[in-house]
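The chain that follows stands alone, in the form predicted alone, written as structure tokens.
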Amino acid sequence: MTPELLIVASLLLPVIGALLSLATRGHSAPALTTAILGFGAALALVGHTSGGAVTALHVGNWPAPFGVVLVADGFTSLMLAVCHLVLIASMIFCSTSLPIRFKRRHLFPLLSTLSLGTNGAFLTGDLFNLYVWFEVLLLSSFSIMAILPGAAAKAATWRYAVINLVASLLFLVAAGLIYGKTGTLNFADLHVKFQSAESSFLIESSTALLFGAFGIKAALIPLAFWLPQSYPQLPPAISALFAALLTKIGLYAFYRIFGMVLVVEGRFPHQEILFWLAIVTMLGGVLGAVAQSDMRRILSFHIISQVGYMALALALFSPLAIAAGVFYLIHHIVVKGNLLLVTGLVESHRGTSRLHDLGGLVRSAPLIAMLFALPALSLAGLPPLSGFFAKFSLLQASLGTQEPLAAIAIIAVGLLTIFSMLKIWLAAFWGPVSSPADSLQKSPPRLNLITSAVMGLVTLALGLFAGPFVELTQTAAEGLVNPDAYLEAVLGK
């Protein structure tokens, strides 16, 4: 299949497993299929960039910057495969373990909307489709939070989508300021316009209003308060896919606009402030993990500290830098989930991810217990794992370019992850049963076992063969950092 049908059936397949997912009243398997063949579309379309190439496709064949462009490149590529691996995971298990009320009320379609916003968001090439894109997602995930019950969920629900609205304004009167400066939205002649543009008000003051509704979607701290209060009120088949995608649209838009379309002499707007925001989310999460005494709220604010290490690698903006933030991505995309999807194995052992409510999980349910501390040992960064490369590369590039501040953050957060995922070893697989009379005990779904095992043996594979992916991940950041081979894709020779 060419490059230009996989693009295709990147879009159409989230359609189709949506339309057939309702057709039958919400069941999974449609969603279910159509994921599994976007998963498979997404791994070819890897296969065609891995060397560098760039596909363009012009929708109606109106040339470039008048009509509407969907691109993929080594980015697009890679974050296609990753987040399509972890909804495939979602959908198993909201599948098998979800109260029937969820799917009563078109949970699965909602999903498949979803992952065609998610993949939208990364084939655009110009502005406006992102932030329609974006709106596509947002709807998707405003109303899957609305099916949850409770008065606590429903304020979750209003507190997420109030937040995430100020910041698609933002998004919204940022591109129209853009346009109306420069005369195009197009991503690659955006790039062209700002090398020859001399620098002004409108633009400093649209670029920032890019970057505060960019750090609200990447939950940068102090644009991340709604995130520990929302994505804990989810079930986690469905925070983790939260997880997995929508804080990673933000980074992603980080950076393909910033990282990308306004670099301008190897600088772009807004980048020391980049810098000590991502210094001051790593440690504001970390710090607020710590503090927690339930699983869902601690990994909840490990997503805020680890959103603030890829912010850190485009700051840092150099070869290395943005390579190692690529792969952190691909990295945080499939442990986090896991570890997400591993809570859900917990709560239904167990009925609660409270730490004071369980423990001597390791000898209840061992093969839980194994299967979280394969993704936590790499949230903490230890080697041979993916995380360690992810660090280590990142702590490499921060002495590169001679931030010994970035250096001293990255050792100091990765000590306080590895002191929180021993709080809740040590608490909930460790230490003694809080009830020894426990009657809720139960095993998980077999199915949902060997989903979060499948993820386990991914995360081993990105540490003991990190160097196909990392020589994917140099190629995608070669890909934003010298935007030659896109340029000459979207706009011809």
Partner chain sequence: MELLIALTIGTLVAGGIYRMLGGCRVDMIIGLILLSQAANLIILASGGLKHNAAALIEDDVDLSTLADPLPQALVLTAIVIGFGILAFLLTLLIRSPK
Second form
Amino acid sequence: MTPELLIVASLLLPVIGALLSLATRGHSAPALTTAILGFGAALALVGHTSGGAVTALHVGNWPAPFGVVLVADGFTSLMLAVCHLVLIASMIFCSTSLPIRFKRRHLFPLLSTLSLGTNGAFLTGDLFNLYVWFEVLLLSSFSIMAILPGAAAKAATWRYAVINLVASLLFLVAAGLIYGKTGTLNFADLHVKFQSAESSFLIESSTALLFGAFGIKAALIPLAFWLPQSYPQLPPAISALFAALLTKIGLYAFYRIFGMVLVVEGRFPHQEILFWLAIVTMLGGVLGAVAQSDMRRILSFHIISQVGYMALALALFSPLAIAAGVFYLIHHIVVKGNLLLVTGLVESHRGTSRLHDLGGLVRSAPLIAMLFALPALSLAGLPPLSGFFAKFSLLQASLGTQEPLAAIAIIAVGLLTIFSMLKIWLAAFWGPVSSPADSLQKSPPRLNLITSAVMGLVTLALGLFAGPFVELTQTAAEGLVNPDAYLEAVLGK
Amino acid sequence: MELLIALTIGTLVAGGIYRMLGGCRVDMIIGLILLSQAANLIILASGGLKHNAAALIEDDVDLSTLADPLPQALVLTAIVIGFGILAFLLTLLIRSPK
Amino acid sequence: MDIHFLLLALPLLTALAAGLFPRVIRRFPHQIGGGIALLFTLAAVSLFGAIPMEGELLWSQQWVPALGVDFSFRLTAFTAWFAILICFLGACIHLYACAYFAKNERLPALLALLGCFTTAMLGVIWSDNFYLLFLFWEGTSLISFLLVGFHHEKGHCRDNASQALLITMAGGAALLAGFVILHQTLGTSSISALLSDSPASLNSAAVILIMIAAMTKSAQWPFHFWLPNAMVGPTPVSAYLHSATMVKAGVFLMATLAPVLSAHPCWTPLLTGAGLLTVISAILRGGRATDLKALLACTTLAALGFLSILAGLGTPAALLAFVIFLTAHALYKAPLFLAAGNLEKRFGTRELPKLRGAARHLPLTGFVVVVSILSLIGIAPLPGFLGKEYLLKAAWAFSPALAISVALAAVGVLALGFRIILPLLSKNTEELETQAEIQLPLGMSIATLLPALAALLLVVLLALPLDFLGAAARALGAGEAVSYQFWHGWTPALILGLSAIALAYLLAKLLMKPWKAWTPFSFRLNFDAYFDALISGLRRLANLIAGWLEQGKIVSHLAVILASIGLLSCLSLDLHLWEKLPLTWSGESAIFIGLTPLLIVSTIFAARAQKTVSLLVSLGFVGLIIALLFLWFSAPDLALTQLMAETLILFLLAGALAKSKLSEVSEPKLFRGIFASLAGLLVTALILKSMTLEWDHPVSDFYLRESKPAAFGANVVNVILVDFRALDTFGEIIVLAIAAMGANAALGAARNRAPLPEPEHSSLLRTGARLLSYFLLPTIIWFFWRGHNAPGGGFIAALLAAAGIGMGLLASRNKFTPPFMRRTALRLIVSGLAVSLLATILPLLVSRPFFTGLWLHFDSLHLGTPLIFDLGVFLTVLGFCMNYLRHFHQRTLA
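Requested next: the structure of the form predicted in complex with its partner chain (the form predicted alone having been shown above).
And the full complex, kicking off with our chain again.
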């Protein structure tokens, strides 16, 4: 398969999956099959781009910047691959552990369209097209949340929808303004135009809107209000996917647009503000997590805190920092997804994720304890797991760019992360077995245990084989910092 | 013309935000409707406004006098997407009593 | 590669085996314990034969070269000797644990943890790479957490274990930061390279961070409080943690780096100061303790303080003293802990007052205690004597004042030793309650005896000219000259040591009887309480922040979000651009001038309307005027679409509002008004600013130029939608399909209401509707067909068709039953998406890129895949509209 065909496959497979699943009254098999095929395609793309090669597909055979262009570079391919991994895991959990009312008709087609939205957003090389894919994935996520019963879930869905729609409008306006000022929407073309612009500050106000839009999606404090209420309402099988994809799309957009398109002379607009917001987000998110007493909630707040790390990597904006950020993104998608899946395991075992009602899991379900420990330690940044290399390379980058404040934040927030993970461990896994009625304790589906174990092994493998993997992320980061290959592939110059 | 259109859009935005902060769900939907109207106008305006120059190609037309068709296409897509999303929001509204 | 590096994996393998075969272990605990002990002892012996007396053995494998992380190990005389201690004591601990927990079903878990822990500790001392060392360092912290909290059902075990974890992990974080700074300033992440290069200047932050790390790990003041609390772990675990592992990792790091880092002015004063304070606080704490294990923990603290002083001095003599002291301490502390475990098992208590004369009842344990305490006190020729001797010698060489203060501190520590031994040897055994039935397992006795015997054997080995401790000291960087001997005259060190013993004995005797009187003044600094206060303060802050992020009305959250973004755009608004504003007033027509105030007024009405009807009317006006503006500004397609979409939205809104009320109570109007006006002003300014820029738009020129010749369409907007940027449109119809699915998901797909009775409409309406629908069909086709060349297209046609269906709903509800609507809507959406998908894939079959238009030309008629794509758009949009009509029409028309 040529890389062009792989790009087409990544985009069309979820559409086919959604259509087939819709036509078969919401059957999981077509969605799962196309997700697995999509994973294969994404891995093949990773192989194609590992040497720094960039493939551009000019949709409709119209040359850039006139048509929409789909581009697969190292960064995109890595994101595609890792998102598919979580998608598959989430689909498996959905099909085995969700009550039937969730699964009827709509869930699997919507999961497929969610994946379509993310794939499109990763692949596109066009600002307005990115907006369209954002809407696809956003509306899919609304619709999935709309399946949830209960007043709290409905209120959370509403809040989530309204705040995210504000973000969409901001993005739309920003895209329009940027077109009005530059006459183009193509990433590569925009980048070239900004280089030659006599005063790049002219775009600062429209990029402020863009910053707001992406900041809401990525859940930077003070724009993150939609997240802590909505994610805990979701069953872990689904929140694993949301946690892995939604905020990361916002971050991806930050990296792609601010970290590549808008860069002029080694800086991008609002870089200092991103730096400070990142640190506030890191601290605020982890402190929010410390205050919670439900596994779902603790993990949801951690997402915010981790988003701060990834935003910090971008704000530091050195090749090493960007590579660290890309590594962090990949690591976090796998690990956070897995942690929520393990919460799902705990829930199928005990029927709750509230810390007060849990206890002694290490005795009653040692396997789940191990499956939790692996991603939890990785998130906390312990070697030799993926999280260590993510935090460690970010630490190196922050000290390398003479930002001791960033280094202090990285370390302090890391400790607080350990503290909040410790809270889960002490209350849920250690201690006396809470419910005396052991008959209530069920063993989770075996397939789910295997899925979670595979995700855990991926975390371990990302750490143990960090050498080649760091090289991959460095290639990806190099592609952002120095986008010559990208420009050449898209514009053909 | 520019000042007038900018003021109009500003009013739409102000009205939308005023309505959106009203507190109940209907207010938010109406606010979003107004805001998306404003967004559509902004996109159209940012591409440059021309009167009587629809981008319909006829044999003897001077292409440089025609209005920029791309913002129009973008707005059209945005209208449709906004339409879908608002319709969905309305279902969220009617399913819950509050 | 030296074969002995493989030793690292040995404990890991035993751990793995323990994890894999728990049943075997539960069945034969004693045999397994003996086997593991034998294995470890053999490893220690073989390593003893392989101590590299000079230089170092290195083995390195790349791991993450880009980050300076390598899989590299380093074996010197010192690290080999340390590893021998770890392996040998590990053997004893494994043996002991298997006997101690023979009947506990969690023995396999304990063995697995102990194995991993041993590997982690060996890794710490053998790593040559900074970050590899950090890996193992964190490993020891983590596993010791699991070991200390082994009895996690008890609340205080959990608390103390997590306290230890948090403090050591904080230290670990400092270590990592220190290492990164060292790595970046010196350009190497290899310990051997760092030691051989001896860099001229050192980064202060790095040195201090590394010191802090080592101090937390080795429980130096002010981080000392976790170690006595960690006593809640099982006895074999305490024995291991205190003798050769965990806490020794900190002093190991200090000693290893001392030759280089002691050049920094902070190093010596900070470490010796912290060491002395640790010793003092240990003595004060030990003075109050009556629990045997707690007392032993305090002597460990004191020993760590002395070791830290030695590492702080960093002189050749100090390093030699360090090696000897470390060895002696490991070999007397492990048996003491194990003996304490024996006593507890036998007599059911660890309280010293209740254990009077206990040693006499358990002769073997008693022997071990006596030998070990004598070594602790420093009676010749036991290793402890040599350790203390060289400690004082090194301190004296540095400064006599330091030596005297060390000796004074030693008095306290030795007194603690007497406090342990005197009651145990007491002849007065009345208070001892013997639990006669309990027989100590053989494994426990042997495991207790072995290290004491090893201490005696060490005396013999030291007397022989093997000089391995000298080699170890030289490997630490002590230079060529150092060596040790038992007797070298009446040195000040010897005199100080002897007088310390005498004083300590007197002190212990004097203060023996009233136990409480040992602490004439209470030690006022309660670090446990500070730690707890820190944690609870953190919790309070966390609750505050979580409340802010989590609770609160959506309106205030929206306001915060909008205000933040508004602020950000204000910051980037450049006012100089105002001068360039093209404020042209010429050529404005009355229509335009009239439209805008109308729009403003109706917007204000829409924003304030509180009644459903006025709201719908004013919103309709807004939509209509915007459609007219679109028409005015040369966008007929937009105008049509806007009109259609607005009508449908109002229809749905009317349905939605039929039952839900507008809010009675609303947010304060003044604030909202000011906020909204500011936002409106900001947007106005932004738009004006964007109009100051004039760029040429080559993209549009291309569209205008190529639309007809290359894409065969005269309506450029439509050509962009179905050809140039068809991917956007593809995404757009998918959004509509999702919105339809979402509505079904939200409202329940299976809600098949029974058809309502036929409405009592006049037959005129019904006939009119039917007639209209005959007109409608050709109109729809006409709009669809002309779209490529004139305003129209799939979307507009579909909305027209939807209007027709709405009409049909009015006219005949029998035909348009809810199940019919649902089925048809779904089929239309699926087929519409499939058709447009087909249009995108067709080009691939003839090896053209995705979405490329394929055309058939019949004279002036052009048929192509973009038209098929537009058909797909038509079907999907129609399906979407039907789906929503089905949900809303009953409410709207009711």
